[in-house]
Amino acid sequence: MDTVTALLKRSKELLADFNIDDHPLTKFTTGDDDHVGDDYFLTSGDKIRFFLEQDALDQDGKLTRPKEKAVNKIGHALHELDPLFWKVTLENQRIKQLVRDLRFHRDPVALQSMVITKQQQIGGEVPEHNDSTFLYTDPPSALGFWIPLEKCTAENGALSFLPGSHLTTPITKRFVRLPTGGTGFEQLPVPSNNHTPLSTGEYVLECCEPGDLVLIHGSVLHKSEKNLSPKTRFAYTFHMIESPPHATYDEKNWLQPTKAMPFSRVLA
């Protein structure tokens, strides 16, 4: 719990310290037709940046609340640039041993990390999705590590999962950089040996305590509802993928490593 308390404290320090005056007011949007994709987002893979809630701005583009309560998430290189998040993600021996025990990857790399704040009253709904659509490799290999920093309940937007969907729902599209700029989705062929996609069923709500660890298979369908409660729902999450030659991560993906900051090997 000391680590969770420290992560929550550090998250709030980052929110308090960031400068809204030179911020482009980029909102985090998730729709198929209006997913965030400006330069501030596309160049965030080696930086710590702040993405606003959709409801945090009025029609004139002015904040409707203090900046600390207007942010949807902080990303995407917390695990590389902040010493505390680095230690939890890449120097954590329990995480390393879990990765070895899972045998999900042979040589995984960490490619993004986020603090998702799920602000009170306006914390945005996240529709049904799977992570391999957004962190695509061939073959798919994304795995999410999701750590609640506050209690997650039905009222403040706890995650819900569709059981078994990682076994029956193929990755049918991928989130890419468009040649014309911005982002969009590219359709993928569905393997002929795949089962019929399972996109219906009863979702299971997973309430969590601070410090729990939720592992999210890259193909499992999950979502969260809007937070209309008076309590925030801070969570720290990072993702791993398989590295070459075991899987291919190409230049179409929205998030790209740089020479100065390649994706860090988890088991190094």
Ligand SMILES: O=C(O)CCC(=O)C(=O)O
Contents of the next structure:
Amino acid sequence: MDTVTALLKRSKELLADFNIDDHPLTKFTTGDDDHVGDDYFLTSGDKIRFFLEQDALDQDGKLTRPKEKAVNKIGHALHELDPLFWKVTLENQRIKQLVRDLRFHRDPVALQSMVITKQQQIGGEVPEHNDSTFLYTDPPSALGFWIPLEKCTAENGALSFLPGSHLTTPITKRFVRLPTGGTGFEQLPVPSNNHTPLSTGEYVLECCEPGDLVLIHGSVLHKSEKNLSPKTRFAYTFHMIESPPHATYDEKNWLQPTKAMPFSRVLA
Ligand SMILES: O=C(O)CCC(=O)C(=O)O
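The structure above corresponds to the form predicted alone; please provide the structure of the form predicted together with this ligand.
Up next: the whole complex, starting with the chain shown before.
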């Protein structure tokens, strides 16, 4: 079986096996004012957890479809806990060689992984954002590896990007754990020497095939539309950041390494 088929099969097994009866029904929301931030989310960095599509619950909080078709994403430690995802992410010689060739990082660590399912009919929109806002380091250093497990088209919510925005869009806010609980955004000072014009122009849709690799610069603006089509759009994605002393990652970030599960070095 090829790797992409195996990853898709494993993702579907995880969906079939998870227990909805003891699930807190946490939805994955991405808006500026209502980003997910409950305990189930905040303690998911070293676990394999299941976040629901916003439209998967009715007004009484009951699932409107089978649980396999209700999950928006699985995260955030697939690459640490599941042998297949571990192999594809951290024992993958092609990924390691690519990381060396890119020279984007000196000593990267993998800090999170997700299967984004983008369910048929209800797959949620992901609004415009850049990843260094959510995986903040000083200086910003996030890099996303995004691998479609199914064909991605305009109909089922392929990613789109604002070309050049990684060069013109400063990271102006960061997603943090709030001292009062939950999550929110902290504004960052824009460097006084930043004279770059703000990004303008048209988003470009990137349709792609299963097994392609989409590399996402931490500052590039990107988004995906709601999936109203009858086809799912499964993708596996993981992110890397630079490690100290080249960049700092502090305790304000929502995702925290633990003693038992520190972020794994990619080139070790
Ligand atoms: O898969 C999607 O639709 C969104 C993914 C994304 O924005 C990301 O991985 O940063």
